[in-house]
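Here you get one chain, nothing else, as structure tokens; it is the form predicted on its own.
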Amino acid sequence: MNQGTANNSSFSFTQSGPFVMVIFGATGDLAVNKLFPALFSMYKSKLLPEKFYVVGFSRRDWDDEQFRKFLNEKHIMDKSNKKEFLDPYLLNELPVDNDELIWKEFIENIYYQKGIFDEPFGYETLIKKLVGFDEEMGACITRIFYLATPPDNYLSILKHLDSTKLAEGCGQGSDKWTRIAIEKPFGRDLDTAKMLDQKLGQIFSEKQVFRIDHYLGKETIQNLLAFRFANSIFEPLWNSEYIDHVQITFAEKEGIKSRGKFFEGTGIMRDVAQNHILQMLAAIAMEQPRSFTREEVRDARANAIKSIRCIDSKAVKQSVVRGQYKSYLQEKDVVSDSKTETFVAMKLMLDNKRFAQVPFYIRAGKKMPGEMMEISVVFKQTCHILFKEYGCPEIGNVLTFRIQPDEGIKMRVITKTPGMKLSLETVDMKFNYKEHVAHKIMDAYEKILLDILSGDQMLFNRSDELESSWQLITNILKGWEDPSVPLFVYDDSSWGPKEAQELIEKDGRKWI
């Protein structure tokens, strides 16, 4: 089968059979937003093996070609705003007419299952069709179960994925045919996440299991690890000894749109801090791995987050504040007297020598003025000591990592400014990936999904992990029933309650 004339060098694909994956929730925003798009992606940069089926399992009383229009709708009104269904990974984009040829040959191995996720019938209906594909090949294929719905639903699939022996695979041993993929967020507190991985264990071993947060797949992540590790000239200075704090801060412009009857009871404490905001954390945190290797950077990823000093519930009032937008209840499916957060801020601590007595301060809230998530090391101001007649800058030195938009490192570093006179300014030396890579970046689920297919765990979140974050974001919650706890009211397009500035100013320090 002629996969177009995409070629890239640098990547080959690691999956050496054909694969068959089944993404329950196949017509959900993650879906058809985020899976197929990658998928498609991947397709015309030929890194997918030449033979592969994909199904969506969904509710909807649909055959495959109902589905595979479905699809081609979203496809075709996507080219009409004049958005790529996904940009390729490619040196040069590839023709619209040749583009839709390559779309139409990727659509011809999506598939499609009628089932209700708590209902036998779909699952018993969706061994024939992954039986007739094993025909089809000769062989047993690697399954790959992608849980692409809301958590609520995954207890009852798991159970039906254990009941009907399709975890199992064609027969010849699980830990070898079959693999499941669970997105974010894993649970509702530490007691729902327990529940949810011994059920996981009951089923499948844990080199099975692809606890996906998608922030891991994504560039800046990753780089910060390299930055870290392979540049002599940061290492020595990564401690407590030079750094005075660290900011994180995850904003976006956006409201939860479309999405209230997920978020409503969810809240951004769950669906952002709980994973995205303490794998950032993780990644400025850990300790050098002894190798670059699955298991020794996992367990350095454990144990940052495990060193992050658990809040007690009595203490929440002084170490976070909660809050949410003025509009938030007028928002489609949100109770007229919600509590649901859509804004947090913490003043977190590890217990660890190399970060005592650094403070790391996280804000993340939806309505903010603009989109922005980075990553910001201060150092500490020192050229008062030579400089202090000449006044310094009140910020010195401030290592930024932009996750997105527009990824890239920023260093701000204090100069003369030019002239006759000495005094002194902050510039920033900046590294931006669409300034010098020449080629589009890969996707965060590219990149997830090509690792899936590989089993390569190093991205994916390991239940250690999950339990102490879990730990943490629990206590808090758990404080945050206390009615004397404040929810505060922030406007639309702000920063945050004026409460999120006095948290760190009240430290003599400043949100950058």
Given for the second form:
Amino acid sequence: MNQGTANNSSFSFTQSGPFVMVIFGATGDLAVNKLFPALFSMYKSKLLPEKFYVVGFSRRDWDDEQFRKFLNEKHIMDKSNKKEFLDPYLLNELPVDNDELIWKEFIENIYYQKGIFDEPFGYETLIKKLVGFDEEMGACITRIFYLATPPDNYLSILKHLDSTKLAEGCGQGSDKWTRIAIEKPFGRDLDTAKMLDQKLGQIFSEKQVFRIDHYLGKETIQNLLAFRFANSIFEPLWNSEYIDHVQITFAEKEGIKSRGKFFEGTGIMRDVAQNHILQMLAAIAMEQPRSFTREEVRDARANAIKSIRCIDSKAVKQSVVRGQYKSYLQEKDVVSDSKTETFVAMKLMLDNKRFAQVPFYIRAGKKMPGEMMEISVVFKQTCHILFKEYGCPEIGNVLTFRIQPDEGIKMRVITKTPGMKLSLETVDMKFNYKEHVAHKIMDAYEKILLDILSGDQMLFNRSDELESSWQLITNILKGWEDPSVPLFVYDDSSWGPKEAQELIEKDGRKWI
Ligand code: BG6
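Could you output the structure for the form predicted in complex with ligand BG6, given that the previous block was the form predicted on its own?
Then the entire complex follows, led off by the chain already shown.
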């Protein structure tokens, strides 16, 4: 297949040269459900260079063909769950046969390396494989090491990348040829995050490191910056004079599925609050970057997270509620007296002028009644000044960013109910991606992979940003070590424990 540059002029990216990507944890959920489908989609859309190699590194005793067979089966399953094959950039619906042919071509670029993460053998054989690719290409090709394993393996993998000199790449000693991509959660708390960062820093230079939070790659999160800073009408209102409070909801319908091993001892706080939720908050709270460049945007994001007031471990009960869904203890790989939280609600305050006294209410949970990731900016109610007797709605203007599903933006305004009498009602003004965008929205992992390939770090975490987020979360986790802090059980398919309602209601507000 002829791979070239994307021919859609509205989409710009830097086409990467040939590369090899080694995926550690290649048979795990993340690799199988996100990374390989994203790579395939990029291949179909001609976003990958003509020549590339992907090596799955895992403990199973397989060769290339067995690994390809495994991916084939997953692909067939995935395909039977999807009715349509949309080429996201060319706007064509691909006929199924064509899709099959492209898959067959794509899979030829996939290789396998058996290895145990904390034993040198696999890494040593990997070197030979990578050298073979360089020889085939007649040049040093970019090496990307993608850590998609459970976080406990990160230090072992880094140690071996270092000791076998794999980290140095084919240029031996030149950091030009290697990149490392590392998934969240980045550490378990502040100390382990710092330790991990220190280890990374000993082996790689900062420009080689891609700390992933795939929420930063979501189209709807990226759009928040454009929405806030490209439209002049919102910025004057974006402060404590006009905003009453902000709500962030991260509700997932499913439980932990087959991820018991990972989730136990991780919990929702480390799994999504420390990263995805705080990034959603940062997108609302950050100041306008001085320019739309990597470090300026990362500075603005990091400053927003730094401005969140730390909650004292002893005061955790007042501002944080944790819960566990009723059937959690029956899930596979979950211990019978597990105290792992599957729900969290928090009230966070920011110590900066813009958001002084503006609470950010956050809730995240598994086994909720529906899928709903959204941010609502609730404006102060002024309706009563003139229209007190005419039925002012309890909540007035709300600007909602729907991150997913049904991606879009909604502005609730108060209007006069049509008719002879004066009475008021609320109406939603909506922008919906489905109606507006003819093609499917780019998957976050495609964007993340594209940026790793082109070496663009804007949408990746910097270590100071992670340190501040861990500082906040570690204090809460410490507070939870006190056995008197309750873990509330909530019904499956409910909005969490009633204490989460009380958290916001005691301030005279309600979840939207
Ligand atoms: C992952 C978490 O980072 O994000 C999962 O580990 C969560 O628990 C997932 O389900 C949500 O991501 P997305 O892209 O499906 O919204």
